[in-house]
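Encoded as structure tokens, the following chain is the form predicted alone, with no partner shown.
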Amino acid sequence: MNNRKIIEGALACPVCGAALSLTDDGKSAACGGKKRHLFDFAAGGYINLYTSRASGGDSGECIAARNAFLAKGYYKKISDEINLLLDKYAGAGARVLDAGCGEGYYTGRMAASGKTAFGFDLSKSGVNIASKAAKRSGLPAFFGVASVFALPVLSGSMDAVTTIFAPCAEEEYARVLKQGGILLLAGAGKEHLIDLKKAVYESAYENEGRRDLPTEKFELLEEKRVTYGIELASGEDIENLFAMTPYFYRTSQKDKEKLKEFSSLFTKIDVELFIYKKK
């Protein structure tokens, strides 16, 4: 599948709200309102479909260390049951749109699978490594920087939406979503990652779980929590962990080199999944 002609039928103008298409070159994504609004292909194969000039999303460091780290399959079982579920509740060959998409690991072996995917964050450089991953394996996926709470996408053109380990912009998806269309989210169970906090603080609080869980354009249909055990095997794959976690921006220098002293360390995985149906 041409990545690029996945848009037809599933893209918005952030402008205006008319339907995005490919144009007769192939670099270009337009609108078919009035104006013609026209969006190009950056290198990488991802349009920016953000209308702000303001930046935002996760830093580029934030997004290497995710990459990096994600690459080693130590997330695998959450990824596995996530493509599980949507297999389940939404079917093997969905259209699935992965808002907060980051550096679209989950995003990639979701169209791996055999579902279309479509992936958007406000992180240009996170969109730009998803893109260029998807395009060396020729999945059929398509990335682009966006904010989840204004996603460029037409109303009920999604089968299914996820977000893992980002905001839920319950509204918004809710209007992409076709009627009795699913909605994926992921969050961190109460001992997601505990062994890695006691590792750097006195004092290791449980998480508190998502706080965003959708309350009205929504049932609920099933909930699934992950847990196993991992054992970071070095330095650099500690490190990497706890640099995508949002506890890095909140942790000191001092404790943050707590790390340093470790070669490996053990970890327990915790993450709750909540499927809903859109009413």
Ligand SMILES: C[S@@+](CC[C@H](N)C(=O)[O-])C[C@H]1O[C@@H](n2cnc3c(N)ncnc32)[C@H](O)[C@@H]1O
Second form
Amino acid sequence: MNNRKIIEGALACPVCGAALSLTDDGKSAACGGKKRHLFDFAAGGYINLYTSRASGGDSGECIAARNAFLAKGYYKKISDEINLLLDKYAGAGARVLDAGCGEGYYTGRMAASGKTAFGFDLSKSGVNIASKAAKRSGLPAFFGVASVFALPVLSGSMDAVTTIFAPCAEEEYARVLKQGGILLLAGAGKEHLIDLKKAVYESAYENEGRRDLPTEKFELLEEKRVTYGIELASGEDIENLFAMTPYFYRTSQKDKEKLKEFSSLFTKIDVELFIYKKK
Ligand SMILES: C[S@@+](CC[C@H](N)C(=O)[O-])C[C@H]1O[C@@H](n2cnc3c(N)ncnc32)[C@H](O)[C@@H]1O
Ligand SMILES: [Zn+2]
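Can you swap the form predicted alone for the form predicted together with this ligand?
To see the whole picture, the full complex is given below, headed by that same chain.
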């Protein structure tokens, strides 16, 4: 099957909301509405379905740092745990939407574990990296540029939505999920990267945890904490990890320079996973 066919029954036109399907030449997605809106696949294999003029999402620099860091496998345990929870609650062959997918590390690994995966992010460079990797692997994953607050996705079409260190758009996730569908949120636990923070700041505060957990449309099924330690093996890995955190933009150049003194660094990983079911 043409991998691009996975968009059928899942994607919706961002202009009129009608279902999108693959054109005969396989180069575009066309909607079934009266105006037959057409969206071309970019060379990298993704589609830009973001209709607002405002741009946003993580910068190319941040995405490149995250891509280099994640490729080293330091967060593989988090990804493995997410896949196990998806298997348990949504089924091994589930159709999963990864909201705020960045450069698609987790999304690609979901597809590699048997799921049909859809990743959306505002960052074009993230989506481009993600879809190129999916193209190389031939795995069933589609990536699109879109806001998680206005997903170009048919209502009730997804078995699961994941939001991994990305915003929670409760209403929109409830809309795209089928009845009883699963929402999995991942966020930094109290001690996440605490040793990295200590290397930079005089007083390193603990994280407060996610403050945007769903309140109305979902019921909590399970909470799980993933904690382990990593030994960052090079100055480059340390800088890449710091560049992909929210602290990067809030830290002075002087404080960032402190990291250059390290050629390796141990830090704790502490990630909270919340699994909800659509009411
Ligand atoms: C901290 S990153 C996490 C990326 C990825 N889930 C990961 O863990 O590697 C947050 C991501 O959310 C994206 N993002 C932020 N606001 C968004 C929005 N309204 N719609 C879609 N993506 C958004 C950013 O571009 C960025 O890629
Ligand atoms: Zn349309």
